[in-house]
Amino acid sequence: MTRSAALTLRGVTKHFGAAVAVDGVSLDVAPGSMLGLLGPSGCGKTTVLRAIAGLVPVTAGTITVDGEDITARPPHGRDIGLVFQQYALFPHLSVAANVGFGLEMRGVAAAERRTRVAEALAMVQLSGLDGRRPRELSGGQQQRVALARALVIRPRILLLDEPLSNLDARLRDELRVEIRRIQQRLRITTVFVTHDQAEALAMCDVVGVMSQGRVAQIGPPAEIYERPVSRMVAEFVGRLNTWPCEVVAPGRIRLDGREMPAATDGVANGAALATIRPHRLLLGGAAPAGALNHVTGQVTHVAYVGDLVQYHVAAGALQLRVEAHAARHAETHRVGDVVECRWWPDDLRVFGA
C-alpha cells in the first residue's frame, strides 16, 4: 500500500525562546523499521517528531527523506502520516468521511477514494462501520480509525505521537500487536513516539532513548535494556537495583565491603555506582557456573504480581529486589527465609558517580 522511505535528521535544533527543547540530534531510520523514541516528559521526543511532522520549524539542522531535503517543507508537503494521542477526529463526519479526508484534499477521484478507505479500515479490521461517528466508537476503534486516515494516503513516513496511552491495558496490548502487524506488512518506515518503555521494546527495531533534548543512546532494544552507557538510560529502562560502591581495578569493584568482579567498561577507580536487573539475581538453588558472585541475606517482602514474583532481600547494607518467573514448579520463598543470591559478573554494570 505504501512505499518505503529512509528518514535521517542531521543536528536537528528547536529553541522556544531562551528554552533548548531539542539540542542537536542526528539519526537515520532504515527503510521500512520503526524507531521508538523513548523517554521521560520534557526530554525532546515529541518535538522532533512535530519536526519531522513539520508543525514546527527547526531552529537548526536538517531533516530529509530518501534524500530528499524537507527541512524547510509545509507538512502537506512532505507526504507523511501522523496519528496522535488524542485521535483529533472529526466529531460530525463519519468514519469513512474521515478516512477519506486526506484524499479529498489531495483531489483523489471519489470511486478511488472509495476504494482506497474500503482497504485501509479493512486493514484496521474496522470493515462495516464506516458510516458511523466517532462517538459511536471506542476508544480502540477511534484509534485504529486514526490509524486508517494516517494509512490511507500511502505515506513515505509514518509518525506514531504515544496513540495508545488513552487506552486501557487490555486494547493498548491488542494495539500494540495490531499496528506493528500493519507497519511490518506495509514496511513503512515509522517513528513511534512513547513515554512507555515496554511499547517501545517490544514494536520497535531501533529504540533511541532522550534525555533533554538529546539522544543519550540509539540502539537494539536488546542492547539499550541490557547495555546501558548511563545510570540515565539504566534507571529509565527497566527496574533496577543500585548500590554505591567502588571501583578498585579494570573489572573488579568493593560492594558492602566486599571485592568482586564487575562491568566496570571503562570506569575510573574511585566511587561508583553498581547496577543490576532484578531478573538477573538467582535466588537459592544450585549455583550455575560462573555465578561468581553472592550474597545471603534475609527476605523481607513478597509479592506475586501474575507472571513474576518479587521479593526484596535485606543483605548487610544491600537491598536487594529480586524477580522469578511465577513458574508452576518454581522455588518460592516466604518472609524470614534466609536465601542466598547469585549472579553472573557481566550481569553487575559499573556506571562513574
Second form
Amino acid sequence: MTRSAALTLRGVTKHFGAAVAVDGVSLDVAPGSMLGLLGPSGCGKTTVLRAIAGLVPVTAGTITVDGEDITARPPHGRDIGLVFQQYALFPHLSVAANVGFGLEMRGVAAAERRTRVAEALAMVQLSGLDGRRPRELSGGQQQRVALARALVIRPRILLLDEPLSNLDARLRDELRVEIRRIQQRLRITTVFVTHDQAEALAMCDVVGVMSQGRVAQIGPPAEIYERPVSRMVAEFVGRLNTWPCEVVAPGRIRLDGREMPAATDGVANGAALATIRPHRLLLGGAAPAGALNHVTGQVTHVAYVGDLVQYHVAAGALQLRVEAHAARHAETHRVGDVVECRWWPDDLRVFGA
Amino acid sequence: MVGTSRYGAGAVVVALYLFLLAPIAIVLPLSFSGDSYLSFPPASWSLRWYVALLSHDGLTGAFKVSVALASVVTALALLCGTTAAYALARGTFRGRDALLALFTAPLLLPSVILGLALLLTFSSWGLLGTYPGVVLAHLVLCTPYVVRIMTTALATLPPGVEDAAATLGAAPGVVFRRVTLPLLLPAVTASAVLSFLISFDEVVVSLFVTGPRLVTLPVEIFNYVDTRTDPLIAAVSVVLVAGTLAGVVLIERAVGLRRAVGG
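Having looked at the form predicted alone, could you now put up the form predicted in complex with the partner chain?
Now the complete complex, all chains and molecules, led by this one.
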C-alpha cells in the first residue's frame, strides 16, 4: 500500500528566542522502520517531530525524504502523516469526513474516497462508525480514527506524537500492538515520540534517547538498555542502582573498599559511578556458581509486586535494590535475612562522575 | 432538604425573570391603549398608536437609519474584530498583551466619557452628524466585544486541529475556510448579534455624535419622550421587543443558540 521512504535529519536546530529547543540533531530512519524518540518532557523530541512535519520552521539543518530536501516546504506540501496526543479530530465533521479530509485535499474523486475511507476504517477496526461525530467516540476509538486519517493519504512518513499518552493502561497496550502491526504491514517509515521507555523499547526498531535538545544515544532497544553510554540514558530507560566508586585500572574499580572487575569502558582512573539494574543482582541460590562479584548484606525491606519481589539490601556502605522474579519455586527472603548478592562483572557499568 | 433548597432556587429564578420582564408586561397592554396619554390600565383599547407609528416619519426614518447603521457597523466590526483577534491569538509579536488590553479598553470606559471624547475629536474633523462619524463611533463600541469573543473562541479551539489539517494537505487558506471558520461560526454569530444589538440600542454615544440630519432610533425615541408622553412610545417598544425576539428565534433555528453561546 505504501512505498517505504528513507528519512534523514542533518544538524537540525531550533531556537525559540534565546532558548535552544533542538541542538544539532542528526538521524537516519531506514525505509520501513520505526524510530522511537524517547526523552523527558522538554528534551526537544516533540519539536523534532513538528519540524519533520513542517509545523515548526527549523533554525538550521536539513530534513530529507528519499534524498529530497523538504526543509523549506510548508506542512501541506510534505506528504507526512501526523497523529497527535490529543487526537485533533475535526469536531464538526463525521468520522468518514475526518478520514476523507486528506483525500479530498488531494482531489481524490468521491467514489474512490469512499472506498479508501472504508478500507482505512476497517484497518483500524472501526467499520460502521462512519457517520458518528468524534465526540460520540471513546478516546481509543478517536485515536484509531486519527490513525486512519493519517494513513489513508498513504504518506511517505508517519509521525506519532505520544499517541497513547491520553489512554488508560489496558487500551494503551492494545493500541500499541495494533499500531506496530499496521506499521509493519504497511512498511511505513515511522517516527514515534514518547516519554514512556517501555513503549519505545517494545515498539521500535531503533530508539533515540534525547536530552536537552540533543540525541544522547541511538541504537536498537537492547543496546540502549544493556549498553547505555551515559548515566542519564541508563536511568531513563530503566531502574538503576547507582553507587560512588573509584576506577583503579581499566576494567577494575574499588567499590565500598573492595576491588573488583567492572565494565569501565574508557572511564579514566579516579572517582566514578558504578551502576547496575536491580534485576541483574542475584540473591542467594538464584545465582549460578562462577566468577561473579558478590557482597553479603542484610535484607531491610521486601515488597511483593505480583510478578516481581523487590528487596532492599544493606551491604556495608552500599544500599542495594534487588528485583527477583516471583517464580513459583523461587527462594524468598525476609527482612533481617543475611543474603549473598552476586552479579556478572560486565553488568556493573561505570560512568564518569 | 435538597428538595426544599431546589424549590427555593427555582422561586428566586422565577422572581428574577418577573422582575426583568415586568416592564415589558406593562408596555404590551399600554401599546394597545386608546387614550391620548400614558395611563395604566388604559381606559380604552385600540390599535391607533400602531397606525400612528407607521405614519410617523421621524420614527420610521430613524428606524431605517438604525437598521442600516447597525448592519454596516456589524459587518465592519466583524471584519476588524476577527482579523485583530486572529493576529492577537496567533501572533507572537512584542506588545501583544498590551494591544489586547487596548482593544478591549472601551468595554471599561463609561459611555459618557467615550461620547464626550468622540464629540471633541469629531468636531475638529468635521465628522459630527455625518454617517461615517456615527459608524466610526459605533465601531469603537462594538469591536471590543467582537475582539473579546473571538480571541476567547480562537484560544479554545481544539488543540492541533489546524495543524492536523495542514499535514493532511490543506493550504493555510483552506485550513481557515474548512476548519477554523466552521469551528468559529458560533462565536461569529454571537459577535454579530451582540454587535448589531449594541449599535441598534446605543443612546449615550449616539446623542453626542448624531445631528439633526442623521438621527438613530434610540435618539429619536429619547427626543420624543422628552417632549411628549403618549402610548406611541409603548407601541415602538413592543415592535422592538418583537423584532429582537424574532432575531433570536431565527438564530436559534439557523445555528442553535446553545451552540452560539458555546454549550
